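Take a look at this single chain, the form predicted alone, given in structure tokens.
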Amino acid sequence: MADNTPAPIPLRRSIWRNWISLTGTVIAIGSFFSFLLLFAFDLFAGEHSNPYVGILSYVVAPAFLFLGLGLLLFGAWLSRRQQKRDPDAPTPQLSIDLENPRDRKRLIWFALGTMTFLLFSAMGSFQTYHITETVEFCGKVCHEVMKPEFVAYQNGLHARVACVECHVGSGAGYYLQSKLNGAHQLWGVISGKYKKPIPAPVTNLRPAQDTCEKCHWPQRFSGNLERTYHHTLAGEDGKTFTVRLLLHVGGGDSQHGLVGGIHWHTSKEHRVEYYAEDDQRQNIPWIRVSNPDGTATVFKTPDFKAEPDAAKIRTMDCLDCHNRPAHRYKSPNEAVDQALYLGKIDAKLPAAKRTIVDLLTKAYANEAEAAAAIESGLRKQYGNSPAATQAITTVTTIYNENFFPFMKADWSKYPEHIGHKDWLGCFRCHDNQHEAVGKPGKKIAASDCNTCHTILAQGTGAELTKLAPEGQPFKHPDVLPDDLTCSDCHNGKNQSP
């Protein structure tokens, strides 16, 4: 008797039943489930997040994901290709028989095979979550780009206070900032659309109530602070300058000691706003005095006519002349005359702060090239003495601790505003040319040298040990005009004190 039974139709092939495909759903899995793990890391950070998580969490993981999806479509459309051309060839059937030891076998080594995938998913997504945190991934990720920055700031008075504790800080509004700016950081690497040098963010930096006095607490500013500064001059017989004097840092809270001195700009109860025309806040035409009575005093200098645009104003805080606190470049002259005091270059090498100096302001195309021509100089003035060799690299050192050729960056690029000697700072303001609104004759006046700090002795020798307690007034070395600031000569390199 015929058997009627139709014959069973092959089942099509299942497009997705392929190693590509199956390679993408693997990756696919795993990054999703590190973006689910870096998500809550970030998530729960708080203040203490790192910026470069963001680029981790919503950048580099979505863009495993969306490779492990490219696969794993790439592997059907290779699949649906070859059923075109083989549209008749039968599916493999995927069945498992928990009853069948060898499958059971199989599943086991499966699912341990998942959970070890998956495990070492969370450990490497814990373990780069941390990798971000560190000063060496801000400073070195993005190498050439960061490196004057990251330099700067090992050499500098805050190198244990971790980038993200001033960059970031607490705060919901400043954490998405600071994913969107990192975001963007990493695209201005990637495309290479940087500017050189990196330019300063003073324009976006939180205020310094929200960083800086998280440490510095400001309410315990008073007295004085005594500090003593040598040069080197420039002659042939390298003669020094030494001035040692008080500044009067002074405080801004009334209930903690008197309000006075330098700090007296950032006090509660004197509140010194100012418009500022240029980005780097070198020109400021413009600035307003509020009493703890109400009243208020506005300040312009004589060539300017208009009112400031009041979403320029900004109200004076710490940042405002501590402008570099943790990615600050020495001067030539700075730095030359610290390593001749501590005698990291022979004092006694003729001209040593001249020659020195000339050769460190010189334009390189790189430090190999700056080495080459240290070295060379150097040696063509003092020849092959211990001297000469220890002075060249010392040199070599203050060269690639300052200067960054790749970045175009140095001290001459950078502005700094605590005190006057190679910028304007103080003199921003206190320059005789700021007369008050509707009061004929009442300026900021050009403040001597003893407003904020009393000259206690100054010269060489013996007359450092004769102190002036009431202070004395500054003698310059050289005879100069008296309408002359210190910034119109010193610039960085110039070789007198």
Contents of the next structure:
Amino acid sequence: MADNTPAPIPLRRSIWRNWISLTGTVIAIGSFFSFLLLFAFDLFAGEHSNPYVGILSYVVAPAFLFLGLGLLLFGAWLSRRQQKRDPDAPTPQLSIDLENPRDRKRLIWFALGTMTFLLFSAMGSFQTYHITETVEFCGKVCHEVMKPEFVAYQNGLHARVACVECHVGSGAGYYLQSKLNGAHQLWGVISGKYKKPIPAPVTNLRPAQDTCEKCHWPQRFSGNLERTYHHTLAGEDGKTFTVRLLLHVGGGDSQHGLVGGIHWHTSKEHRVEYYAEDDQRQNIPWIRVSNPDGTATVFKTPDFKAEPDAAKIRTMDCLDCHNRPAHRYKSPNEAVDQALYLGKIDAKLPAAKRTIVDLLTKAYANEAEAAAAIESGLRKQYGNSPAATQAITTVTTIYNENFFPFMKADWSKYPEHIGHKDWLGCFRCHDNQHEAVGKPGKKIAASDCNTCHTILAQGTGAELTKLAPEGQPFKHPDVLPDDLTCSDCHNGKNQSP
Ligand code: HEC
Ligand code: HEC
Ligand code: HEC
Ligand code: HEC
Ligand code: HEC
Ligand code: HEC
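Having seen the form predicted alone, could you now give me the structure of the form predicted in complex with ligand HEC?
Once more the chain from above appears, this time first in line as the rest of the complex follows.
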């Protein structure tokens, strides 16, 4: 039969029939297929999905789709050019004659190849989907960029809570927003246009009731919590100074306990709103408390005469105190205190606290430079003793876990709102400055030292056994001037502490 049929004379040979265009078509179909699959996962996974699938389905898959279409057009353009240049020349046409064993073989291989490709792209999509669900992906895909957050997270309380639980949460609206964000951030990383350090607070972070409160029951009554803070002073002898506090955490729900104490702010009946002048929410001149009976009290600092910008008023939630639940960088002071207390640095090394804090407060260009400086600094001071070697290992680890020179991230860049020693924290509002509008003399309650906590014991040695249930005045290790607040000195800006 093949012999009888005249060879087909292509009148107008199709410019689409060439290997490049065909490959393009296969890639386009494959990626479209992957897109559909990813899209389906995305849809069905609902609240369990994560933002990075968005990057795959809406950025990577379409990119391949366009690559395929591009190849298709490119192949066509090439063959047209060839046809134009030399209309009579037999353009390498793609014609398949099933009778021809060579063509048949080719076609079989091509079909097999296509099928394998489609299969792999489907499997690939599925695999990638699972990989992106993991925490490692979030932390490692942008390697250097997110290293600080990732390392701190792994050393934090929430190391087993996936990034997406706090950063995305459930529900369609935020979900979409996070996808768009994901794509936007990916672009930032690719193009090198991101800020160092990454700014906090994350302004589009979801409200805590959709994230934190999915695991932490806001109605919980915590009552009093005892916490012990171990310190070592800067002197030669490494004297310790310990504070035992009873924190009046209380609760915010009358079904489960008396509404009051620190968690009073989480009560559903009272709403606390505030206006901050700066992006890091450190200067708060205006606060409004709305009560269940519909009344409201506004507190202002004396210098704040204006009305706050309504769009910038924020309702207080968990994050206004627990703002670093997953990414805490320790200050040199805190990290060294802890290592000394745990014996990871020998407390007998003379002036260990001051020497090491000094080394950790210097700026280094990178981890290697820091490690070298730590080693030479400690060897100079303490020679080749085993205690010196142990200290070098410990201090280098402290540096690597809390300081990130590439991203310029460390404790001093990220204010923490809980407490009031290193940052203003609670004292942003509880500073005895804010006064109720229309009620002269009425200040914010809970501003003296024994309302949020009572100091049960403090000092060193036998002093720590003298418990005072009613609380005792704080005996600061150094003379305390009246006009300064804790963070004025403890902010790390004036050398140690
Ligand atoms: C327990 C909740 C929680 C988890 C889990 C969590 N984060 Fe965060 N993250 C936050 C909060 C809250 C902030 C905002 C901090 C602030 O306002 O100071 C934040 C901030 C960030 C920032 C902005 C920069 C900064 O340091 O403030 C990045 C980047 C980030 N997180 C990445 C991650 C990555 C990557 C993971 C997983 C490896 C993760 N987060 C897991 C709660 C969480
Ligand atoms: C997916 C569940 C989950 C989410 C979401 C979550 N947490 Fe947690 N959180 C935990 C678990 C579990 C622990 C206890 C960890 C442990 O003890 O090992 C914890 C511990 C804590 C603690 C310490 C409690 C203590 O005993 O000292 C605080 C504070 C906290 N979370 C605040 C937050 C805040 C704020 C958010 C929102 C940004 C948040 N959590 C989001 C599960 C979660
Ligand atoms: C006004 C500040 C403030 C707010 C708002 C706040 N907390 Fe706390 N919370 C604290 C302090 C202070 C502690 C004591 C522990 C500490 O100092 O680390 C604490 C303790 C906790 C603990 C440990 C208590 C326990 O019983 O084990 C959890 C969990 C917690 N908070 C979760 C939340 C959640 C969830 C929200 C939001 C619904 C929230 N907090 C809102 C200040 C606050
Ligand atoms: C944005 C401002 C703001 C911040 C930040 C803030 N508070 Fe408050 N707090 C208030 C206001 C307002 C009241 C109610 C005062 C009143 O009615 O006189 C209050 C009340 C309290 C009360 C008394 C609750 C009761 O039993 O009636 C305690 C305790 C307290 N805060 C502790 C803290 C602690 C601890 C922190 C830091 C972790 C903190 N607050 C941070 C605004 C704030
Ligand atoms: C508005 C509530 C509030 C008031 C008022 C307050 N504190 Fe505190 N304080 C806290 C909280 C919360 C912490 C715990 C911080 C943490 O867990 O990191 C704390 C921690 C401390 C610590 C332990 C810090 C450490 O690292 O050893 C000392 C000491 C202390 N407060 C002293 C005082 C003194 C002195 C005053 C009065 C000038 C005072 N506090 C007033 C809320 C308050
Ligand atoms: C005038 C500056 C100044 C002020 C204000 C100040 N401190 Fe200190 N504080 C120091 C110095 C200096 C040391 C170190 C003493 C040493 O190491 O020998 C210190 C040590 C401490 C220590 C023990 C060691 C350490 O390094 O943590 C605690 C706890 C402490 N201060 C808490 C507070 C609290 C809480 C407040 C606010 C009520 C406060 N300080 C206000 C200067 C200050």
